[in-house]
Structure formats: structure tokens, C-alpha cells
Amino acid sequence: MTRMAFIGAGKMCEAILRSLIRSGYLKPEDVILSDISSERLSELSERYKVPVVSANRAAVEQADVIILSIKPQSHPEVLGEIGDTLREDQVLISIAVGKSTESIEHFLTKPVPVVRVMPNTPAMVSASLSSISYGKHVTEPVREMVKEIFSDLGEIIEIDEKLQDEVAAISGCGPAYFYLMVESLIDAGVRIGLARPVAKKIAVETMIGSGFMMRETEMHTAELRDMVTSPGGTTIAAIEALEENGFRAAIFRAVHAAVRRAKEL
């Protein structure tokens, strides 16, 4: 059984942890968490019955796979702390945006396999999309293991690392765009007289159904949109209003802003 350490116990760590334990890929006793917040460690230890330690090096020493789930800004400090502890027979997986495998390898004293993965928060319900790229010391068995881990969270794609920031701007940030869209639809429903619980039910189920339809039919989005858009009807009037207010351009700008920020980190 693989022993897995999480360095950093934030929201993304919890999403991955919850899904892997729920699926049976990990048992609680095969996990070890470390974090600077003792309060957060106590919270997750109680919730998932997993061991915790306060020292990152101690967590690394006990693990086969280490998931680095810390903010990009913390990479130099944490990698400086654990870089000489990591062994060649371990695997280091980073889920930080903007940090290349090469930049991580720079801190390591041994040829440790380093993998860069960008999952998203739907991992919490096993519906993630994880993009995976590999460092120079990654072997085929390591590739297969990493794919197995993240397939347990949902869908995976393997991509050229130079595109990771661009993918993250859509998949990593995308849930927030989606939630903002749904929130706006709910508020619009309240504005036109619907009770908030009713507006929420309508908006959420409509978005879920539309997503399933895109995936299951594999039809082009324009075709699917045309199925709803009758000549001179309500939908085309709504789309006209969205376009007049820069809806599509706003999405373009949002994704470009996310990519730009990722490259600054």
C-alpha cells in the first residue's frame, strides 16, 4: 500500500484526501498530513481520522508519495526545508500553479521524480479534471501510478508542461467562473420574482443537465445552443443582451488575466 504525505492541508488537499479515502484508494492510516496550522491539522485529523505531524521533514520521511499542496509563494521555503530529505524511490507531486517541475528539481539533492498536476476542486466529489506533466526523472511506472491516483478523482489529461498555466486558467479557475455564473442566474431569478430556493434549484439543475448533455452527445456547443435558440424567440433576445454587455469578451479577459497571474507567481 502506498503511504501518502500531504505537505499543506488546505482546501485542495482536503478535496483530494476526501476523494481518495472515499474511493478506497487510501486508508486513513496510510496518510500523513503536515501544515503550519495546528488548528487545521486537528480539524482534518478529526474529520478523516488521519495521522498528522507538525514537521514537514517528518511527513516526508514516512511517505512513498508526497503531494506538495502549498501556495506557490511558499515553495522556496518548504522545498529548502525538505529538499535534502527526499529520496529517489519517492515521488513528489506538486499541485501549485505557476511552478515548473524544473524549478522544483532545483531544490532537490537527488534525482527525485517530480510530477506537476493541476486538479480542481470538484475532486471533492470525484469529478475533477486533472492536467498532468512530468519532470525529467519520471519513469513509466511512476507515470502509471500518478495517472491511477488522479483518475480516482475524475478525468485526467496529460499535457506539455509549457501549457499548464493556460490549462489551469480554465480548469483550475473554471469552477469559480461557473459558480459566479450560477450565482448570477439565481439572483436574476430572485429579481424576476422567484423564491431563492426555487431559483437555485432551477439554475443548478439546468447547469448540471447542460454539462451532461455536452459530454454525452459530444455535439458542438454551437449546435447545442442552436437547439435552444428559436428565430425571434426569448433565447436569442437574451443572447443579444449578453453579447451587448461583453459576455464573451469578459470570459476571454478573465482567462488571460488568470494566465498572466500564474506566470507572475
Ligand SMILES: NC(=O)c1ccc[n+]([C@@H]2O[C@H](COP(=O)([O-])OP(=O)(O)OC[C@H]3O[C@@H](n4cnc5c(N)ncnc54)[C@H](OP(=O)(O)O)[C@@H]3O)[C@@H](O)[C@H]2O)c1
Given for the second form:
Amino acid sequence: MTRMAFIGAGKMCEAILRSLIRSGYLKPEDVILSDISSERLSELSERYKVPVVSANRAAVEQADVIILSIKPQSHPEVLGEIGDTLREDQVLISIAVGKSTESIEHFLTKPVPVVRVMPNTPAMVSASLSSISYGKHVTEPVREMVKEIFSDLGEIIEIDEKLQDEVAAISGCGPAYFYLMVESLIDAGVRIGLARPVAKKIAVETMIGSGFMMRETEMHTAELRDMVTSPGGTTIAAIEALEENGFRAAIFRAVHAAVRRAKEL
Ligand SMILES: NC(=O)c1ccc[n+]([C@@H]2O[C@H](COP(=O)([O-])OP(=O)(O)OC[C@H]3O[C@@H](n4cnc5c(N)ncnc54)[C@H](OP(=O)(O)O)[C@@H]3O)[C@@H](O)[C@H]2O)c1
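Moving from the form predicted alone to the form predicted together with this ligand:
Zooming out: every chain and molecule, the one shown earlier first.
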């Protein structure tokens, strides 16, 4: 049985953990969590009945797969601490934005397989999109194992590591863009007189329905949009207003800003 350690028990750790336990992929006793905050460890230990430890090195020593789920800014400190503990029969998976497998391997004293994965928070409900790329010591069985873990959380794509920051600007940050869009629609609904719970139900279900349409019909988004946009109708009037206010340009700028920030981290 694979034992999995999470170094950093924050939001992404919980999203992944919750999903893997719920699906039965992991049993709580096969997990070990480590974090700087004992409060957070108690909270997750209580919620998921998983073992916890306050020392990162101790967590690493007990695991076959280590998920590094700390902020990119904590990488030098934590990798400096655990770098000489990691062995070549283990697998280190980093989910940090902006941190290359090469920069991680630099801290390791042995030829440890390092994998870089960018999941997103819908992992919490097994609807993640995870982009995966591999460091120089990764073998075929390790690839298969990592793909199996992240397939349990949703969809996966394997990509050239050079593109991870670009993919993350859409998939990792993307949920926030969509939530902002829905939040704006809810407020707009309230502005035109709908009760907030009604506006919320309409906006959320419309987003989910549109998501299913894109995935299940595989039609081009422009074609799907045309189906809602009759000549001289209400939708085209709304689209005109969105375009006049730079909707597309705002999205382009947002994605560029996310990529720029990833390169700074
Ligand atoms: N959130 C997302 O949507 C998302 C999506 C994809 C990938 N990611 C990546 O996932 C990683 C984690 O993000 P997150 O949103 O889960 O962050 P987070 O909630 O801040 O979780 C990080 C956890 O690590 C803890 N920590 C800090 N220093 C530590 C140390 N020296 N040893 C052990 N634990 C330590 C933090 O404790 P304190 O809070 O007390 O500092 C916190 O509990 C990041 O690298 C991020 O780039 C995030």
C-alpha cells in the first residue's frame, strides 16, 4: 500500500485529501500530514481521522509519495530541511505554481523522481483539471502511478514543463475567474430586482449547464453562443455591452498577469 505524506496542510492539501479519501483511493491511516500550524493539523486530523506530525522530516521518512503542498515562497526553507531525507524509491510531487522540477531537484542529494502537478480547487469535488510534467529521474511506473492518483481527482493532461505557468494561469487560477463572473451575475440579478438566493441559483446552474454543454457536445464555444444569440435579440445586446467594456481584453490581461506573477515567484 502506498503511504502518502502532505507537507503543508492548507487548502490544496485538503482538497486533494478529501477527494482521495472519499473515493477510497486512500485510507486515512495511509496518509500523514505535516504543517507548521498545530491548530491546522488538529483540525484536519479531527475532520479526516488522518495521522499528523509536526516535523516535515518525520513525515517524509514514513511515506512513499510526498506531496509538497506549501506555498512557492516556502520552497527554499522546506526543501532545505527535507532535501537530504528523500530517497530514490520515493516520489516527490510538487503542486507549487512557478517552481520547476529542476529547481526542486537542486535541493535533493539523491536521484529522486520529482513530478510537477498543477491541480485546481475543484479537486475537492473530484472535478479537478491537473496538468502534469516530469523531472529527469521519473520512470514509466512512476508516471503511471502519478497519473492514477490525479485521475482520481478529475481530468489530467501531461504537458511540457515549459508551459506549466501558462496552463496554471487558466486552470489553477481559473476557478477564481469563474466565481467572479458568477458573483457579478448574482449582484447584477439583485440590481434588477431578483432576490439574492434566486439570483444565485440561476447564475450557478447556468454556469454548470454551460459547462456541461461545452464538454458533452464538444461544439465550438462560438457555435454554442450563436444558439443563444438571435438577431436583434437580448443576448446580442448584452454581448455588445460586454465587448464595449473590454470583456475579452480584460481576460487576456488577467491571464498575462497570472503568468507574469508565476515567473516572479
Ligand atoms: N489554491 C489554489 O487554487 C492552488 C491551485 C493549484 C496549486 N496551488 C499550489 O498549492 C500550494 C499550496 O497552496 P494552498 O492554497 O493550499 O496554500 P495554503 O492554504 O497557504 O497552504 C500551505 C500550508 O503550508 C503551511 N506551511 C507554511 N510553511 C510551512 C513549513 N515550513 N512546513 C510545513 N508547512 C508549512 C502553511 O501554514 P501557514 O498558513 O501557517 O503559513 C499552510 O497551512 C501552493 O504552492 C500553490 O501554488 C494552489
